[in-house]
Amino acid sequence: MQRVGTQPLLRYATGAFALASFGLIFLMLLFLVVYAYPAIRFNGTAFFTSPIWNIGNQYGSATVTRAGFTAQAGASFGSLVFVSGTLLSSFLAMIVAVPLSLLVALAIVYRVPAALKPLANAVVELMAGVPSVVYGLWGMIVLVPFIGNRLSPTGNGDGLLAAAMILALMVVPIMVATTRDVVQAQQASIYEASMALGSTSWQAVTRAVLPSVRSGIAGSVLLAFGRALGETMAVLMVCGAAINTLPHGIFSPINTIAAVIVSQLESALTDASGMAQRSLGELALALFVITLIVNAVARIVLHGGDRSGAVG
């Protein structure tokens, strides 16, 4: 009797917590929309097409009014440099991280001896838990000088390549853990049947196992991509903090949405009109929406993969 009475309580409790999570996301989105509304009206569509970010003249009294909202004279808020830096660094990071993560995950499942699997899994989970500032510090001390001295023709190691490598290093543990779990959840008979038909181990994995879990792998890639889009401190420490300059190569300095919000917040607070702060809020809103969409698609893909696997 006690067991029967507990089930409705647990169901209602878990439902309430799930609803609270959606409510929190909605409130965050609502706050950003309300806070950034003056900037949305003031900046218009030029916010996404202009590469110029200038909070204006903070030492004069002249102002400019647009759509009923006021900013300092000379103010211009364009996000093109930051949006392009965010997307380029994340895409380049995924190009490096996806094949590496697949190989590591498959090695853990099929090649690492059973006695060493707990250690391998612990290392992966430990890497996922390392604070981002630690990765950024390693990037400043080791990666940036290496790129500047060995690879970059300009001798400058800060930029797109360094940011992408740091992001790849940070998302690999997430992808490895997710892919490992997806592969392990697949029926072992698929691998064994392929081996029984004369396939090599590599053929069994690439032609039988991986196609059967492609939805789960795609979901893990999207989850890692969403993580890369929102990374802040590690990228800020190695990206070069470019302002008003679009990247023209992999060694060019860049800036990302998350990084520029942190780096420009102090100067934005000196804007008496408040438009610089509101424009940073608009940047945060754009990043929130992009990340939310990517993660929602990832969850849908993962859920679809789980359902197809269950039906199979």
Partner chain sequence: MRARRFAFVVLVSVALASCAPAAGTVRLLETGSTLLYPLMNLWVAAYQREHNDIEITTQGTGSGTGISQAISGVAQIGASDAYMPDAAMQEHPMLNIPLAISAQVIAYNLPGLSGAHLHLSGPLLAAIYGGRLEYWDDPRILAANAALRGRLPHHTIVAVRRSDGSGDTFIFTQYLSDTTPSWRSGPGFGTTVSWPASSTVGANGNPGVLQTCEDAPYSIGYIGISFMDQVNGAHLGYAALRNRSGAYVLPTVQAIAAAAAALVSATPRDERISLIDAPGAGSYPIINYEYAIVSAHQPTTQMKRALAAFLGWTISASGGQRPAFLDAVHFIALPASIARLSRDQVGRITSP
Second form
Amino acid sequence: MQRVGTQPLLRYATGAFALASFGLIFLMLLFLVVYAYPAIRFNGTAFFTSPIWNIGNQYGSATVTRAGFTAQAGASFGSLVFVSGTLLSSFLAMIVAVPLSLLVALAIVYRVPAALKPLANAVVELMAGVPSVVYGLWGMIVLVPFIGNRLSPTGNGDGLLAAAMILALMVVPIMVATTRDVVQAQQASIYEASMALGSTSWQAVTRAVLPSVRSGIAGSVLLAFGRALGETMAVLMVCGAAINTLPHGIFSPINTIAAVIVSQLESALTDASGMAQRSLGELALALFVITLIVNAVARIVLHGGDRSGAVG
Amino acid sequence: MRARRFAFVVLVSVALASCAPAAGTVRLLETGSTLLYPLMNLWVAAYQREHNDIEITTQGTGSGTGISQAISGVAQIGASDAYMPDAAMQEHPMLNIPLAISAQVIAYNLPGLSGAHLHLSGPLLAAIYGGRLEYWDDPRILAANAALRGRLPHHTIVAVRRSDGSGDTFIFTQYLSDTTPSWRSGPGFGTTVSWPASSTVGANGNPGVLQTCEDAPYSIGYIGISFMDQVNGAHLGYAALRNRSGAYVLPTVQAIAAAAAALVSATPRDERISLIDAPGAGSYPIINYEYAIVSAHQPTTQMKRALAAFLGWTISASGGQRPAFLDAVHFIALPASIARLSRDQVGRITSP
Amino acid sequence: MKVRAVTRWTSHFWWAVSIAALGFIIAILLSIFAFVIVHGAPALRPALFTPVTSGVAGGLANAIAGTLLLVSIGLVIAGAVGIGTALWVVEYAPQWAARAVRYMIDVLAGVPSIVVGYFLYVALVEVLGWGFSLVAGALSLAIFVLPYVERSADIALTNVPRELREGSVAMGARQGVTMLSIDLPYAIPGILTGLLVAIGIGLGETAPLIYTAGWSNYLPTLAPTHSPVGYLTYVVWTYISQPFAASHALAYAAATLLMVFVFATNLVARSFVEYRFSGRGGR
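Can I have the other form now, the form predicted together with the partner chain, not the form predicted on its own?
Full assembly next; the chain just shown is listed first.
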């Protein structure tokens, strides 16, 4: 990077913004750790191993104290159901969404006539603009009954499949938009050179163009996966909100960390000991850590941590 | 092009400019119970028409949020389906003021049987939601429904519950706790409970439960009585519940009023009492007070006056207790002596 | 060289599949639109825009004004911070620092909006005592869309052809000048795409706003704190749970409006991009 006559003002101004973006995470992380500390101590390892979530008896006067921290009698804060539901639904969503988005993006770049391209792009951006509560409503009234009546053996459609399908639809526009842009930004020469060597157009795309924008696509997959892990409202409306029951099939009700935080926040506020709220804080922290791990793993898988070209 | 961008800027500016508040207006914030929210909206809209020096914002955020934000002072009125627990009261003494009486229906989707009212009891519901009673033609259900013998299907019961924290869950589980010792010592009651590990399905909000029951045959769910019209519209059946006297009672206006009347004398001065499973042969067992959780100490005289005037209006027979409001959500008016207790509590709101 | 027939058929097949995939998402989008508009039809009248929300239904003036206000302020904050960050990362930062900042932005993208909302609720609404407010709501939106803005700006700036930049520097331009006069204009279509995605996400966000902006039945005051703000997603989320048909219609009408807003901003910005940058930057 050239340093010829760098203007200090611009440099420091943009640097300050970068520092803010960088520091924000630590601020939130620090806040969550401090906030959730009593829960981390109180819950111990049971937080990771127990499938039981119980805020205890709000209307009894009995309390229970562990590691110096107090909660309502009968309280147990295990995250296993929520963590497994989060990972399962997001993975399943990505299995559907990644190929779908690639196909759609390629169709838009290479097959939609130039005159119709703005229309196709509008469809993608419109899809990104559908509020998650609307996806949730549509899922609840259109998708869930379909799954319940046509596919599910019990007649109940709320659960893993419904949550994953809604998530897939929600992340598709994000991946399509990024994939389309990176493929489009790639010099046409790669495609043309491959064609000149005798490839079919599909081979030119899959063997020459896509590999050259691999990191850009991987980046968009990461973004989408992050969005899926944390998606709240739509999942909440179709997941069946499992509690104390681990996922045991594609139709089984599940729950996700984000959905639990929003659906249980209100009840947690009734816990006079405050431990339920802090345990939700610990759940948020867990989701944070999961995202960190996902990012780290994905980075190792790609180019050993290099984001060179910085497309992704 | 430019014109369109300009139009957007103008739109935003107009939106900004139109925000100037009227001077001398008192602003109140009501937040909390989603069960009381529809009625609160009707009340505020009507009250506003007569009083233009007050602005009351209403938010349906859930009872727990209502209580917590009334305590923290973010909201002046915290709406709650449940009275505050003793532990919370010791830490933050607040006024718990009943504004109306609500009830709950147990709805089910049994093809061909929606016209018939099943007889159900606390222990039967506890067994269903506890995963210990799986089929509609279980002998325990048949025992209470001799008339339906042979018509109940051998099909798994899909038990639908709320996924969000909810006053509906609170009063439903309170009914189970009060009638079934094993439920009391197990999941207990609250706006959310640790449901036994069985295949209950969680749905969001009353409409979610309604929708799930409508979609899934052989399902059962508990739904706030404000959704009575929708329950009928969806051709769901609803149960007659066994009360303390052993009678099976439907959620009629008379049965709810009878239950409320039965507990008038038991209601203490601070009005924190459960109305679940009231005595009396004609009493419907799942009813509750809808509370306004209010701090007794308001920051300004103006605020205190406005708050007391509005709350006083909601509980007056010529104001908020008129059938025009209550009937829309199938709520029941406070009995006169309870309205008096509530008025006393409103009178206890002070300012420096 | 001659392509074998089988290979050519494979190619045709996969292109057909990709067109079908595009058709599939168009069908889903149409289904969602039809679903929302059919249900919202009873409330989609001119009277929707003038009164505020009240009673069983009313209008949406407060929610429309609030949504525009929250998203505008949130976007200004996220735009400044996001584009500034991207400029620093691409133009100034040593590689290790660029990598660290990008990594954190990726992580930020994975933080669920409800966590951001809850963080700001405790920090701003309760600890600082600002109450439900414009600032808290706009900040939660800004934080949530920041990664999308930064990433698209980052990608767009990185993709500025080396020759352009080096040419400018070779001719004696200082880096700051090159950055503002060559890189930024070249990257604008990409940056705008990111901002569009951000608007879409911001408009549709619900979870963090419930605990930060709160909700108001009245037009927003311009007070930065101590005054809750209404927004459209609240109407969708809450009015759908009311026991009245009129409330449901209002909820669907709010959903329709949200989608129309996204569509409109899209059209405006897209035609703007195409008008100013046609024939450049691959668009």
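Numbering follows the first chain given and starts at 1. In this text, the rigid core denotes the largest set of C-alpha atoms whose superposition between the two forms falls within 1.5 Å. Not measured: the values here are computed from a predicted model.
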Practice prompt. Would you look up how far the C-alpha of residue 292 moves between these two forms when the rigid core is overlaid, in angstrom?
Written response: 4.8
Item to complete: State the core-superposed CA shift for residue 25 between these two forms, in Å to one decimal.
Response: 2.3
